[in-house]
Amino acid sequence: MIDGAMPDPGIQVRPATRDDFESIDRIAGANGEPTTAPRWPGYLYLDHLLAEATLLVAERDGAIIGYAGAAVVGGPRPAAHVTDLFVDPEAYGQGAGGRLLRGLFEAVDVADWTTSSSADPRALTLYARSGMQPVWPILYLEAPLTLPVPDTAAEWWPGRAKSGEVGPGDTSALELTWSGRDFAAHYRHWASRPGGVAFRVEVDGRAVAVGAVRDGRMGPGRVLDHLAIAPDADPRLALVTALRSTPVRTPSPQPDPAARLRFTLGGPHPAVALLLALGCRITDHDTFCTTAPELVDPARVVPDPSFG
């Protein structure tokens, strides 16, 4: 939750530490977004950002009432992704939000921004006003473990296609070159996740997605956390392949009837309605927020609403 209201003069921004820890995940769990998980260690995520990222917060007497981050991706066009931007509900309306996206853009220097906003207009409206235009809806998706093998996949799968697990380092290099978008610091996070691995997927020899895959953090199941996917593969059956690939249906530790496969997408990409007619069913959605639209191309990405 962000707000656009004029700023109480009394609140104050500043570069967290891990000392705040328990306050930030207090106010994002009165936002529905807990930091910690009971399959989580420690905080995982909160360490990631301290150590990558740019992490702030507002305090306001002396008591944190808010926080927000952001995570640079690399290339020759870098970017900053607002991780994170909540407010304690009981500081609701004080501008807390607006501060702190401001400390955010005077922290980190760079031209290009995007964000996953929620739904609520009050949040739209705050990264519309800074420049982050709404250009397409991100997709909450949740499958069976293993989806059943489309139809339109022919013979190009799966008899052609093999994946396996391979250093965060191979994953990003080949999405750089591909994307021009450097992941690197966040495949290694997401490779340190619990169950967590990077891996590639290839057909005939030729590698047509990479991505990043672990355990779910409230829950059974698998989250693949973040796809990219080459330039010249068909987008949909990539998907689906990579989908289906060893790495991302093997459960850790072991299968659990209730185990499903969650992931993002977003809204433009054509595999949409074929996963649909898979079994996979929408759960949840945001929106994606970019100065600069071309910046991601919705068909080449499975997106992690945390790093873009």
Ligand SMILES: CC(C)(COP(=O)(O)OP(=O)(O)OC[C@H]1O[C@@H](n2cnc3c(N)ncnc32)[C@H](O)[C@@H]1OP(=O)(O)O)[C@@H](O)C(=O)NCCC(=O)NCCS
Contents of the next structure:
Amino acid sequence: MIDGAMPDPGIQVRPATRDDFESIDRIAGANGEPTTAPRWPGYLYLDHLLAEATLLVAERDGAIIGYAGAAVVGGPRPAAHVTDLFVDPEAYGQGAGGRLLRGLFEAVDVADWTTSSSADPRALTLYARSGMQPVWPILYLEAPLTLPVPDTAAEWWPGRAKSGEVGPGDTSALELTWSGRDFAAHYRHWASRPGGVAFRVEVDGRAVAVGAVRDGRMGPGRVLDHLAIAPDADPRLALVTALRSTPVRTPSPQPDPAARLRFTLGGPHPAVALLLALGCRITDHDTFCTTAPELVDPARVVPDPSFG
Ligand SMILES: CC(C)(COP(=O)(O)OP(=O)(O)OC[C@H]1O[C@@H](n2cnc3c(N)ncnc32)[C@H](O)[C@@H]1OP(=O)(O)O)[C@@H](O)C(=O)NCCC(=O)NCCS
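Let's compare: the form predicted alone is above, so bring in the form predicted in complex with this ligand.
First the chain shown before, then all remaining chains and molecules of the complex.
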């Protein structure tokens, strides 16, 4: 699928096992993206990938020099999301990343692919050459835990917003009817993370959003892992209502002035300007890449960079 990549016969790609986790985490950490964290038990993230996704490693001379993962989002039109693609910095640019990506394409039998690409030109090149077009920026946003009510509230703020915890199966079932995308396995994982809950937001008795939120992994606060917005809801109203909902704002056990709410948003989401005016800060950005730009509507999702 990748034009021009010359296979290096010294690099072998194979499925990962739990024995590889230490090497995988070392490579992830060397790239500034450790898979483990003081606030997380064991290999929570890698265990999920091993159970529910495809996880590959690249080896050379018996040493692991890279790893990659892909998780399928089900539904009538299943698509695989590249969760991870990382190479040991000492082996950058020697073909391991291309081999790993090709390994994922061979291992996962779906037509459509998505990912959140870093700004690394090697990553964007590998994705774009394999048909995953860079389509919009993914902004990493950070806000005070209690987002202020917008000035425009009088015009459009809902009278009867209600939110609460629901089962992960309820959120995934509703999202499947809204977008045709089935995140059931991922909702189970998101809700199992420390402080994690699946939740639903209603305005005037109608569900406008479902999502999953949890405690911060590295520092105090909350992380909105994923949110889906109903097709008939105002995306600004639904998003801001969800961000101000009780499951999202519930602080980590100890109240902490440094606590923040972290989430991502596609650049084209209509609430971006409003959220920045309300005090949200951009801390980083990736690029959403896909073989099928019509598959994900950036106005209707808070995407998890790892799972979509
Ligand atoms: C991104 C990454 C996984 C790629 O793996 P890699 O082994 O370094 O990449 P490869 O050598 O297989 O392929 C890179 C390709 O990009 C090409 N390339 C490099 N710089 C380029 C540029 N500026 N413009 C266009 N092409 C470029 C290389 O020529 C190579 O293509 P070729 O094999 O046809 O010569 C690796 O560099 C990495 O871990 N980067 C840091 C972490 C990261 O950002 N990961 C991506 C997360 S989404």
